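Okay, so here's just one chain, in structure tokens, the form predicted alone.
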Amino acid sequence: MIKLLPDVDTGIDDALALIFLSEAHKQGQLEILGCTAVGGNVEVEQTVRNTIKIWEMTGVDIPVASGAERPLLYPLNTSPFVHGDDGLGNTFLPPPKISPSDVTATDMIMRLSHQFPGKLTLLTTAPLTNLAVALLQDPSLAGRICEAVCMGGGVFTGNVSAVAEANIANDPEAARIVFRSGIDITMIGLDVTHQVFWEENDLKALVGIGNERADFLLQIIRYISGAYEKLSGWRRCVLHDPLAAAVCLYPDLVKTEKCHVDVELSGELTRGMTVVDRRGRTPLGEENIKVALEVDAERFKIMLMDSLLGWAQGG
């Protein structure tokens, strides 16, 4: 069974990923052993709140590490445009009843890869601070690491910049040092994650139901809907991380691509670019990560919407 470890920023897209593995981890499709937040789409403090909240909301009981509170080197960008104030699309909901883990993101992760080396697969949903932090303390980490599946990056697009990718900007410093760590790294980036997406016509079903889990899946989505609409003209939820989620148990998902991918740091208009090298000549040995290049798109989004359907209807 997979052994599992999310890294979030939890906001929107953020929340719909821990509801579907809420929902595998009841079915024993996975262990979920814990979770860690970064700020990310919101402050730390924030992003703990709201990832304890959806876990206590969905009746599974994970323990949540809060971890790094900005970048490595620069201040933190949060997102209140997409995601609203308070992360879940200003829903404001009351506190969780449940406090944070007494230990730390990077004492977390250290722990599980040492109770379970070569087992624990990680999955990245925010910056990476929180992996670079644990990594730069003992580069051995990633020798421990099954998997990590990233959301994250792009080949051929950003959505911050022409170019740079949410989670890979933020913290450029970070990815580089995850991706050049040597663990066996899935990036889910927006070449793929822009080809899922809901539509308000795909939201019937929840519509149907008519409760209060419902109301709250809605009331998000349409939230972040609105974001997007405002910004490209286009009024989707496109479903970024609930993708990454998913290519952890169903990695036929996407078609990938074992290519050399480092991360840019520097450039005036590239900073936080994914540059991936497909002209076919890196030399041997020198590809590190798999690239998602195609989706099952289709598969996919029914998928997504079974799960949260089985959670708002079990309300």
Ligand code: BDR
Second form
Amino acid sequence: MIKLLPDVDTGIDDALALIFLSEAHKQGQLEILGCTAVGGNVEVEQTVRNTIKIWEMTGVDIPVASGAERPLLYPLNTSPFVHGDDGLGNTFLPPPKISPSDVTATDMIMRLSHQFPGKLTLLTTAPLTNLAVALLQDPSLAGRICEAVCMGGGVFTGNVSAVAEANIANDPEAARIVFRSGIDITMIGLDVTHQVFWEENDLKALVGIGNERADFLLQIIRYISGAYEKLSGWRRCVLHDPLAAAVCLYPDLVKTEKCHVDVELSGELTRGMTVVDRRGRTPLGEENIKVALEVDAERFKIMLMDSLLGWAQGG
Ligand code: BDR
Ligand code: CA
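Okay, that one was the form predicted alone. Can I see the form predicted in complex with beta-D-ribofuranose (BDR) too?
Everything in the complex follows now, all chains and molecules, and the chain you saw is the first one.
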């Protein structure tokens, strides 16, 4: 069974991913061994609180370790406009009862990698600072990780700039360390995540439930849909992080191509861009990353909605 360690910056789409994962965990499809959080969509105190709160709401007992407050070199850019001041669509949930783990995110990654060498799957849905710090501390960590599924980057598009995606752009130095580490990485970038979204029409089954859990889901989904509408003129909830979570369980949801990928650190217009070499020869370096280029969007959307409905109906 997959032994999973998610690294998150919860965040609305992170929250949907966590609920999906908790349902899979309860059904014995995977085992979530712990969870680390990092500053990203909101400050780290809040991403930790949100992460613990979501696990609490889903009834799974997963220790959450607090990680980096800010990127390796530069200040953090949070996204309250997209995720709300509380990171969860201004739902302002009561604080969780459980406290964060007393180990740091780096320690949690390290300890689990020693406890389960070659067996640990990392899922990152956030800036890669925590993993980069762990790799800087001990580069041999890479050899103990089975694989990492990373939501971030893009081949043909960006979101925070024309060419850069938020998780990578928030800490490009960290992303470069991780991408160059030798870990077997699947990059779930905007090329595939922009193909998986819900519009209001897709939410009918949730609307029909009419309980507290369904209302919470609708509130956060509608909040982020409103933000996307203001930004792009298209009202929809893009399911970035849930897709990466689902790929951990069902890798055949996406088609990948192994490419040389590196992260631009210094371009005046391109900092944070994932530079993907698809020329079929590799003058830039070895093919190091499996880049997702196609996704079975319908299968994924049904799978995710079924999972969320399952959780909501149990409330
Ligand atoms: C990524 O950035 C964050 O805002 C989301 O949670 C997701 O992980 C999408 O670019
Ligand atoms: Ca995220």
